[in-house]
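One chain comes next, on its own, written out as structure tokens in the form predicted alone.
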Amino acid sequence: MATKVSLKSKGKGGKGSKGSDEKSTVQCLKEWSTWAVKKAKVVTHYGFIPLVIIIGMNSDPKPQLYQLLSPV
């Protein structure tokens, strides 16, 4: 016995689908924001020490590149 196959919605069959609209809004915000927090966690995890190297080398003694990398 063969099985036929339905293209009929399930559920309320109103007057568009503001449902769906609503739910892919969302999931394209939270998609989205996803992406935006993994692309802030990389620029942070490599931008923070060359930063704080050019903070430095702005400061009012104006140090050497070799004393602000040295441990001392």
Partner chain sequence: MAGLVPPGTTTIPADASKAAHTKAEEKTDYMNLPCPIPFEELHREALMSLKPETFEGLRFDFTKGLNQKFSLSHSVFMGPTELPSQSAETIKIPTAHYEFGANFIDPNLMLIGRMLTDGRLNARVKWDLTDNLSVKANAQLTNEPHMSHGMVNFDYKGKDYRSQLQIGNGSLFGASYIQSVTPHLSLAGEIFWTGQHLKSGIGYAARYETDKMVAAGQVASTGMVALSYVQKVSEKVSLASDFMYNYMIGDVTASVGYDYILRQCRLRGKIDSNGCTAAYLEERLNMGLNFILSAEIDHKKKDYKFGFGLTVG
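Would you mind generating the form predicted in complex with its partner chain now that we have the form predicted alone?
No partners, no molecules, just the chain.
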């Protein structure tokens, strides 16, 4: 009798945890996408202009480094 009861409660406990698992995967996905967008925003904010400069300095004809800073 005791084992039956314990099995029942285990079953119930198992179902309950599965339900909360499903909820948390959707939540996890939302959290991860928000985290990814936030990180992408920071990366773009700091890295876009250096990216353009790197791409530009490697294009043909290759400009010299001093041309970046001199006003001529």
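Here the structure is a predicted model, which is why all the values come from computation and not from measurement. Superpose the two forms; the largest set of C-alphas matching within 1.5 Å is the rigid core. Residue numbers count along the first chain shown, from 1.
*Asks:* Using a rigid core alignment, state whether the CA of residue 64 is displaced by 2 Å or more between these two forms.
*Replies:* Yes; residue 64 is a residue whose C-alpha shifts (by 2 Å or more) between these two forms when the cores are overlaid.
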